Structure formats: structure tokens, C-alpha cells
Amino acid sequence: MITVKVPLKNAEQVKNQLITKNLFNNKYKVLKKGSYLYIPVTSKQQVKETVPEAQFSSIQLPRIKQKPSIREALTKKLTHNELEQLKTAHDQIGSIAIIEVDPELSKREKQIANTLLKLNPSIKTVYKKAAAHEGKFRVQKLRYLAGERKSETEYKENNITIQLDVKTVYFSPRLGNERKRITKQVKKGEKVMVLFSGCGPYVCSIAKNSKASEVWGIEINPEASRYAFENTILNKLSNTRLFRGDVKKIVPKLKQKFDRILMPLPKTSESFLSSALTLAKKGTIIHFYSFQKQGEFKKAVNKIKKACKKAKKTSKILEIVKCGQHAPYIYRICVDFKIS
């Protein structure tokens, strides 16, 4: 083990440098002793090149106890074939975990769920995906497996808190980085519209973390809309306006123009492009989400061009961003484009 000795006044800066260069050894604990911080690193030579003033120490730091993975924890409980079929990835929304279980492992699903509860104290409830997201409310059918019998939870990201019911509201924790990406783009004084705003993660993130003048949202799911309203209160936001109903029915009544429009409904967003464009003006930036196969992202661009031509508007593609994998070789993408 290699240890760097750093004065406390410089410790945060040096630690960040080491993390950025992948030189921080996360298998050991950082130790504060006197006026110094002792930091575990992976390479003496590379540290010298990155932090020339670094002092090395012979002090031995305590090793971090690594928790076994769910696969390791189940090694002696499942057969080899069952372990091959085990899906270890899961979504955690607050204290609720949602797992996938292959049909061949249905007799083992409660055992898998209880093992996950034991390994992760922050998880209190485990549900199983029983079907894909479906219906106009995009909710997912879930089946309770283990832990507390509850479906309402509180989730935190990007300096906001979101309350929701996982059984009645669509929400993906995997889009946290995407919500942060969009929020960072919002400029001072912008008026922002979020179509299909759900329980309010985009609305709350932008309203809380940017200097937007107003953030509006439209959501058809009554439960999601109710939670969105409650979440704006929970996050102490005063610059939001929320509407419950169908985008195609509400948009014509607004007679408003926006600086930025979000369309986070990949499956059917194409059919709402005309509605979004009626809210746009010259300079408006639209974030259009779509599911597309690898190598076919231009199909989304063609949909945008076609809709703009019909609306007698011109557009400029700013960026195409991958923001998650939907299925093998199929990605959720966001096309950022500007009305020119």
C-alpha cells in the first residue's frame, strides 16, 4: 500500500487531483491525523508526476471491508446454471429496489430479494418487474417480493427531493445524469416547458438549480401530476406552473412561447413534435428524446426536419446524446436542436 501525506489545508484539492487521474486507491480508508490527511494511492511514480510536492508516508491505512456482490452471496445457494441466469443489476428509487428475474428463477425470486435486502441496508423493499412500461401513463407492473410492504418512496438527486409511488408513477433513476445535463444548459431568465413532466424531476431540477425565470410542466397521469405539485412545495419552489392533462389539448390554450422545451417521452414523442413547435420561437432549444438503433440515430433527425418543414420552421441540430440503453443495440437518445 502507498500513502500520501497532505497538509489539511491542501487535502481536498490534492484528493480531487488524485481521483481525476484515477490514482486514488478506494480499497483503503483516508485517515486524518494531527494537521495532515493520509490518502491511499495506486502508483508512486504517477503521483510524483501529478502532485510533485507530494510527501509519501509509511503509515498503514485501514482496509475497507468489501461487501460481497449478490452473485457471491448466492454462490452456495444457487446452482451453476441458476447463477448464469441471475441478473444482478437493479434500480434503486429511494429505499425501494426493482429487480428483474428470469422466468427460470421464479422459484428463487424471494431468496434473491431477501439476499439483496441483507446486502444493502438502504433498501427496505424489493419489487420485481412483472411487465414492461405500458399504457398512456407509462407505469410499470410490479410484484412485491420482500421487505416493507410499501410503494411510496423519497428519492434525492441534483439537490432536489422527489416523492413518488413506484406503482402509479413512471420514474427512472438512470436519467439523473441526463436531467443534470439539461439543467446545466439553462441560462438566466429562460422560460422552460417540460412536456410529459411526470412527478416533476426535470421541473424541480431546473427550477431549483438554474436561474430560469419560469419552469412549466404538463402531465396527463393524475397521480404523477399530484406528486409533481407536492414536490414543488417540498423543494420550496415558487417559479413553476403545472398543468394536468393531455399535451395536445393543453398546448393550444396556452398561447405562450418558450426558450427551451423538453420532450422526455422517447416512445411516442414524434407525434407531439407539432405541439412542441407551436410553443417555439426563433432561438428556442428543444430536447427531443427517441429510441433508436445504433447507427440509425439520423432517423430521429429526419423526424425533426419533417415536423419543422410542416410547421414552416427551420432548425439546426446542436447535439445527439446517448442517455441510456433501452434494449440490446437500441438506445434512448436526445437530439438537442434549435429553431433558427
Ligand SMILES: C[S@@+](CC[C@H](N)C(=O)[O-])C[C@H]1O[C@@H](n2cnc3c(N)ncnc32)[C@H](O)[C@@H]1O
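Since this is a predicted model, take the numbers as computed values, not measurements. Positions refer to the first chain, counted from 1. What changes on going to the form predicted together with the named molecule:
Between the rigid parts that turn between these two forms, the hinge residue, out of Thr314, Lys67, Lys299, Ser43, is Lys67. Note on conformational change between these two forms: the chain splits into two rigid parts whose relative rotation, smaller against larger from C-alpha fits, is 36 degrees.
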The other form holds:
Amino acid sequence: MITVKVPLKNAEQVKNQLITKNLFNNKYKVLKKGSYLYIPVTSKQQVKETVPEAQFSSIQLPRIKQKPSIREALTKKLTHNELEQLKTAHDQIGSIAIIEVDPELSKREKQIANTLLKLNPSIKTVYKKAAAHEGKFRVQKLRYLAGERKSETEYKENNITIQLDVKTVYFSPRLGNERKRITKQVKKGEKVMVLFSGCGPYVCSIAKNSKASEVWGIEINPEASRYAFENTILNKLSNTRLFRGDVKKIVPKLKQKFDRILMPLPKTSESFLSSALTLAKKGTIIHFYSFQKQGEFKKAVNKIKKACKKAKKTSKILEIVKCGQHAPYIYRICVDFKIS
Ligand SMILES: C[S@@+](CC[C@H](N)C(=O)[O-])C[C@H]1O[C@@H](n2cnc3c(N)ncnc32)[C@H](O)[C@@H]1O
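Target state, the form predicted together with the named molecule; input state, the form predicted on its own:
Okay, now the whole complex, with that chain kicking things off.
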């Protein structure tokens, strides 16, 4: 390794110069000793040309320990074939990590989970996805693998805090950008309805970060609904109204109209379009989520057109946004449309 010795009074300026010229070696630590700063660099010749006054030193600087990736950490523990099957991505909800394990690696799952715990101090518990999101509540079956035996956690995004139990409530950290996209569209004074509001991430994000006058939510899962109530308190929100129950039963009793309606239930939202349309007036914007194959997004538009025709309403498609991948070639899309 090559080290440059710089008097402390010029040190910051020389260091910045080296960084700008891409000559700073970030694999080693900078050392302050006496009235000098010792800076690791990548090339003696180039440093001589860039900083002619630089003095070189034979001092050995300590190497910065790079955190290995999960694959690197498991290189010596798994066989070549096992490493090929290793899925390295994981979801993190607060201090809980959720991993996917290929069935061929099931005997190694505890080892993988414990390695993840060791590598990431912010992870305290590791679960494995045991099945896809299923049932009416869209809850994911999880199997405990390692760490603290807990399933309740606290997640922060878009200036809000969401508490939930990963075993009893649907929540996806991957939808944070989508929640931000919708929140940004909400204008001052809007009355917003979130159908299928879960533990309240859309409700809280909109109520906290926009100037909506009111944000309503309806959720059928009693556990998710309880968390949503608690989350509105946790986030100090006063302009929210939450209902526990079935959208199809609650909506007819509301006798209300909204400026914006969200339908984040991509699997079956189609069957709720007629309910949503009864809450809409001229100018209402509806965000309709759906799972569709690449190249077949028009199918979602056709469902909207059909439901609008039946409800004797006309609509204008504003945008179709891809907001996640559900399965190979199948996307979670959001069709934003306006009642005209
Ligand atoms: C995909 S999750 C979305 C939850 C939440 N909006 C989020 O983004 O985290 C769909 C939610 O709809 C709820 N749900 C399903 N059918 C419902 C119905 N008929 N009425 C009200 N909520 C329903 C489920 O319990 C689930 O919490």
C-alpha cells in the first residue's frame, strides 16, 4: 500500500484533492499522528503529478474491514451447488428480516438465517416465507428461523411509523415508493378513502404528509384494523376515520363522496369496483391496483371501463404505473383514472 504524509494544516485540502482525482484508497484508514495526517492512496506516480509537494511515507495504515455479503460469508459453509440456489435478497420490516429459501436448501435455512443475523446488527429476528400471501386477509405464512422469538415490529417510512405483527397482518416494505407517489398527488382539502387499508400505511402516509382534509380507511382483518387505529395515534393524526369490516357491507352505509379513492387489493379489487364507484363523483381520482402480465395491462383498463359503464359513469385513464413484480412476468400495476 502507498501512504502520503501531509502536514495537518493542509490535510483536509489534500485529502479532498485526492478524493476528487480518484486517488484516495478507501480500503485503508486515515491516520493522524503528531502534526501529520497519513492518507492511503492508489498510485504513487499519479499522486506525484497531482500533488507535487506530497511526501510519501512507509507507514502501514490499518485496513478497513469490509462487511462480507451473505454469499461471501457462506462461501466456505455451503457447497457450490447450494450457493447457486442461495437467494440473497430479503425484506426487512423494522428489526425483522423475511427471507426466501429454495427447498433444496431447507437443511441449511437456520445456518443462512444465523449468518444474516451476524452480518446485520439491525436484524434481530429472521423468518422464512413459507407460502405466498393468501386468504381474505392476504397474510403471509412465515416460519421462524433465528433470533428473538417475536413477530411484532415497528417500521419507519415517509415520515411515519407503522407498528404491525408480520404473522397476522399484510405489510410490504417494497411499496414505500408507491405510497409516496400517491401521497404526493393528494391536494389541499381532499377527502380520501383507502379501501382495504390494512394496518394503515397509506392512511398514515397521506394524513401525515399531505394537506388532505380527511383520510378514511376500511379494513376487514380485525388485527390489521387494530394496528391501524394504534398507528394513527402513534403518528398523532387527527384527520382520519377508520372502519373495521367488509368494504361491500360498509360502503353502502356511508352515503359519502370522496375526491380520491385507493383500492390496494390487486388480487380481487375488480369485484369491488362497483362499491368504489358509489363513493365517486365527477372529478374523483381512483387508484386501482391489479396483477397483470407484461403486455396485458389493458385487461385492467377494460375491467374499469366495464364497471364504469354498468355504473353509468365515464372515466379517463390518467396513468398506468408498474409498482412491483408479483411473479415472473406478472406485475403489480396501478391504474389511475378520473371520473369525468
Ligand atoms: C394487499 S393488503 C393491503 C393492505 C394495506 N393497504 C397495505 O398497503 O399494507 C389488502 C388488505 O385488504 C383487506 N381486505 C380484503 N378483503 C376485504 C374486504 N372485503 N373489505 C375490507 N378489507 C378487505 C385484507 O385484510 C388486507 O389487509
